[in-house]
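Next up: a single chain in structure tokens, the form predicted alone.
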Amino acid sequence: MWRLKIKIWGDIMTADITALPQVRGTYKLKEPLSRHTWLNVGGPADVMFMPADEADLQEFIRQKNPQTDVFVIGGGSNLLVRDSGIAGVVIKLSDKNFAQCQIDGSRLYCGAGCSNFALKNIVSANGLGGLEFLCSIPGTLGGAMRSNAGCFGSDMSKVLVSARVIDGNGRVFEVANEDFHFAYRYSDFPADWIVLEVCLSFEKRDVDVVRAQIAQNEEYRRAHQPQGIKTAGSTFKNPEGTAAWKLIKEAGGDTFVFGKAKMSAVHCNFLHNEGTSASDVENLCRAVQQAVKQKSGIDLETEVKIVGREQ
């Protein structure tokens, strides 16, 4: 056991923490994860670690106690953290060193922490055709790769060439697209791997054409999806041959309310959260799933990832 100074929202406190190596980045004790997710709910991380750079992350993984649980979050756009929080260490690649991007020929190399907003600026300024759909997916590229995020007829599997990752032993290596065995909103990605960088393919197009496509995608979202609310994007995956929203509406799930959580009136596959209870949101998801199962016999699978301690 050794004593470690931990910074919490500007205050310095001393805590006894075992099995955590010294780092150049930042540890935060009992960090509220509600501040790191789009739904704005969820309990604390026992410890949050924000590494300074790749070497800092690698050293942490190599030196940490093997029994220490580790969970990685990106932009928190499709994440529901339970009220009891997450045990162990939550890693967030928030430093600018994890968000660097570089164009090399017909390849775009982006750090896993690159946001869709930053990507949009690069894609639109350089005419990177085929990547327009990614500009409207909230969160970070690391999270988008893990979940094979997609929209407007494309997804990460169609543009990913390879990814650099770090495994649970601190080894850094490159993995090709086909090794992830991508499927609809799925990748065969080991739980102890962390995405460091993605390599994306693109077609060089006129800047005005790319910008027009991005604008068209944004206009579609404004017209058909809720805006300016606490949500996490599509709540449920679309079952094969049908749409989740249609099943929800037919089962009456669009009228369900749990506390201050409900399905959006604009698009009933989007959650609308106005409260502070993650349990209300999770209970709403479960109730919608039960109603759809009873009505259609179909098991809806959540696209929103539900994590954290069971109460």
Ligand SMILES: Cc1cc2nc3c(=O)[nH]c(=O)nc-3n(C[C@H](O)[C@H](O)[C@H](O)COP(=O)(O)OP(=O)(O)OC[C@H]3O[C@@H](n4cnc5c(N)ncnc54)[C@H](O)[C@@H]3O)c2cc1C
The other form holds:
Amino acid sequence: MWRLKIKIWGDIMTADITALPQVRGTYKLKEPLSRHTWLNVGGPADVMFMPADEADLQEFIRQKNPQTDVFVIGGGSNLLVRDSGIAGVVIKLSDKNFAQCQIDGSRLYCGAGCSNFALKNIVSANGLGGLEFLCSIPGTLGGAMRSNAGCFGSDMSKVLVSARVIDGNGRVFEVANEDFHFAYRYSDFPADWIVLEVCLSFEKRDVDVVRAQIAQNEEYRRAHQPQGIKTAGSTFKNPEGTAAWKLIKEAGGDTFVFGKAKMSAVHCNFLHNEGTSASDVENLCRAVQQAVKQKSGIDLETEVKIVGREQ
Ligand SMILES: Cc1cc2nc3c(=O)[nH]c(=O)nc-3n(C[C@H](O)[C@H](O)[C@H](O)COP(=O)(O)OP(=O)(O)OC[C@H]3O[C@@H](n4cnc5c(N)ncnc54)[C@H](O)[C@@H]3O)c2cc1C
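Structure of the form predicted in complex with the named molecule, please, following the form predicted alone?
Up next: the whole complex, starting with the chain shown before.
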């Protein structure tokens, strides 16, 4: 254990969090999470920890005070972090050691910190058929596994063979696909586990065919989804048998504005933050849910994960 000294805004400050394990990675004190989320909102993490590698992360987990809360963030593309931030330690697997990828036969092993956009280069260069859908989803493979991310008729449950995870006691082990009990945008994943690496299956295909499929997917997004805005993708899950955007439109939720948060005019299940607070964004979500409930009797469930201290 050591007394943490951290440089912020040019001053050396000694954190009052004195019981953090000594690590080789980086601690950042009061790191604004708005810098790490696609919605561009969110107060600070008490501490952000970027481990140097797996052994460093394992040592941190084993040595940390069991009372210290831990939350792992990926690319922040599916997160609404509240203005009061996140208590405890937010772990980000941003070191290149967590982004290594390796092909072995018909399997692709990818570090959880690898971004899906980086994956695109590997998938297209090697003709890894079946993984094209992943290449257009923002975020990391860890986040995609956790949320069973999907699009264009596929999702992680269809390509994941197994994942290597670390639990809250620092134990590293392999978990098979079926043990995650995947469902639509859902995995049965204990809160204190962290994905370290995923093993994906693919079908070797002609490189041009794979490239064409990726390009077609990207074209579809350009034509049907808002581009270049601060958003977290689909705000609400599609209820059984219908589409969230339809319900939102029928309930008039597409016209709601909270501060500078509104639903996108291009696709009204995409929230558009034009420069406002997390509380405006959350209030917009709640108002849309209420309107849909009133109009159709359906409870819209957020696909975006709302996290952080409640004020
Ligand atoms: C423009 C846009 C389009 C999108 N389109 C789609 C789409 O087509 N389909 C789709 O499914 N989603 C889509 N999304 C949502 C989002 O990109 C996915 O859910 C993505 O998989 C989230 O990954 P992330 O790394 O950003 O996770 P984050 O948003 O950082 O975190 C999401 C969850 O995963 C957990 N998590 C992250 N990393 C790990 C890890 N290593 N171990 C354990 N848990 C972890 C976090 O704790 C959190 O609970 C879109 C988002 C945007 C902004």
